[in-house]
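There is one chain below, alone, in structure tokens, taken in the form predicted alone.
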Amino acid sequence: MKNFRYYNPVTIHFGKGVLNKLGRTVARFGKKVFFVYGMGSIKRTGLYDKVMEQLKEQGLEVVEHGGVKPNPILSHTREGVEKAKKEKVDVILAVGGGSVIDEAKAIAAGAKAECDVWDFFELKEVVKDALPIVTVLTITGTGSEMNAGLVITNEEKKAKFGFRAEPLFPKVSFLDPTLTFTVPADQTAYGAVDAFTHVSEVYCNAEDIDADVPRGIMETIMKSIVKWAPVAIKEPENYEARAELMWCSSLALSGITWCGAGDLTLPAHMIEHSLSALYDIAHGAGLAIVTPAWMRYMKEKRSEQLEYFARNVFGKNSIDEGIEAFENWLRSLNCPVRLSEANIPEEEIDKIAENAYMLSVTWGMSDFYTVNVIKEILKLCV
């Protein structure tokens, strides 16, 4: 097992009815709340009213910032930063999925900074302070409710970049699986794929794959997602299925799976960020296309890890059978597994690869993941 540092300060309230603690919790961090949410689903489900009632009961002043897109964009984030600074808010409340939480984190950092918020994404500046963040999770997948990372798309540069900073760990996150009962089948599937690949990328790139505890944690999370995602899609109000997916999603990118794995990268995520930056497709859909292709390309370089993956996650005897089983599972969730299935032309592979290479450089992966290597992986997505 490789050396590691593990730190995760997020307080989690998990289960039915935990939202009744929301108002009191937010009030601990100040009197003026910056309420971040998405495109309106929380109003249709009645969650918006429940949240506002909790905040008003505590006498809190609320500044709203709705309209976060499924792939959050820089222009809307900058609007949020300006508004938060102008209103001198005390605490950020993010109610939604990973996109909402990611934009809330960017606003929390930008509101305390003199620089432009995009400077953090290009690693020109470091986040030294941020407003406190409280989250209410409504869509599982990104794990943003339990980590210090975030991703935003700069729509002018067509660049989808991310970074991590310890001041951006949420203070408290509320995870009530019943809030995900209304999530549509496609979003449920894409969230499951996102969570799965958060683990599979660590698993398949680990320097030390023989450490029992981290390997066992990762295998359990992946197998649970494989088991419960189809149930949640078929039975959207199955509490056990929603609860398993929610907790797996939170654990997947909480840092626990990285412990003992050594230095590693997230190449499928790096390549996918270009698909969603250029074509605005769902992140999980893009990962369903890229991840099996990456596995095929890396069969020899990651043979030991992929053999474990095939045998211990999907019960198969060879790498090829394991990748096929993985791809069949993705198809069973109605996810695209080829570029054409997401209406992305094969002729644009060069453009995608050049865009992805920008992130490869930023993430320190460009020694291996050159434009040509990325092109070869993308060709396996055809």
Contents of the next structure:
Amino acid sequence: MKNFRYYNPVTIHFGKGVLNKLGRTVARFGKKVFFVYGMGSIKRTGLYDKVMEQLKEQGLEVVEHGGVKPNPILSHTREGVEKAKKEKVDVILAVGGGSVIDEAKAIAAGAKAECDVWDFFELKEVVKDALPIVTVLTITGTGSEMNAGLVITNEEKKAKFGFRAEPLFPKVSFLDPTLTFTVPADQTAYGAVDAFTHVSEVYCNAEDIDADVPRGIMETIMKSIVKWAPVAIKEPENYEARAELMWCSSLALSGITWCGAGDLTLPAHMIEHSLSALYDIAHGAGLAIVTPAWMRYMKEKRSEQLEYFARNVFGKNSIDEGIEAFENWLRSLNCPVRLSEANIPEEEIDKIAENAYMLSVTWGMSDFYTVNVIKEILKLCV
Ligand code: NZQ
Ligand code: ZN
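Requested next: the structure of the form predicted together with 5,6-dihydroxy-NADP (NZQ) (the form predicted alone having been shown above).
What follows is the entire complex, opening with the chain shown before.
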């Protein structure tokens, strides 16, 4: 078992009806609330009204910042930072998925800083302080509700960068699986793939794959996602399926899974971010294309981990069969598994690799993940 440091201070309220505590919880952090949400799903589902009711009951003042787009962008984030500073808000409430929570985190950091918020993403500045963040999760996958990470796209530079900072752990996250009943089939699949990949990337890169506890946690999460994602897609209001996916997703990137197995490394994520930066596809869709290709590329270098993956997650006797079973599962969820299936031109592999290399450098992975290695992996996505 490898040495590790584990820290996760997020309070989770999980289950049906937990939202009843939302107003009182937010009120603990101040009187003026910055309410961040997306492109309208919360208005269509009636959640917006429920949240407003809770906040009004506590006599809280609300400043709204709606319109966060999937794959959130820097210009809208900067607007949020200015608004939050001008209004001198006390607490940020994010109601939505990873995109909303990530933009809320960037605003929470930016509102307490003098520098431009993008400086944090280029690792030129460190987040020392942030406004407190409360989240209500409406779509599962990223794990942003239970971690200190965030990802934003600088649309001018075409760069989708992410970083982590401890002040950005949400204080409290509300996880009611019934709020995800309305998530459409494609987004349910992409979220499942995202959460699965947060675990499978760590598993297949594990320095100590024989450490029983981390391996067991990771295998349980992966098997649960493989089992329940198709059920949630077929029966969107199946509570058990939504609940399993929700808790798996939150745990997947919470830090607990890799304790003892080694450090967190996300090479398929690094490459995927260039696909969603350049072509604005869903993150989970991009991962479905890149992750099996990355596994194929790493067959020799990660043979022990991939053999375990094949056998213990998909019940297969060889690495090739394991990767094939993984890809078949992705296809069964209607995810794209080749660049062309997401309408990404294969001739643009060079451009994609150059873009991904920016993040490889920023994340300190460029010793191994050179432009040429990234290109070779992308060729396996054709
Ligand atoms: O914008 P609205 O109208 O709310 O609609 C959203 C959006 O269109 C919709 N949706 C959300 N909840 C719904 C719903 N539709 C119906 N019913 C509901 N209950 O779903 C669409 C996708 O939402 P989004 O928040 O974009 O999805 P997701 O949670 O997958 O977040 C993706 C973003 O998170 C980043 C990704 O790169 C991407 O930018 N990630 C963040 C991470 C983190 N902070 O730790 C790690 C991940 O690896 C990932 O990179
Ligand atoms: Zn992800």
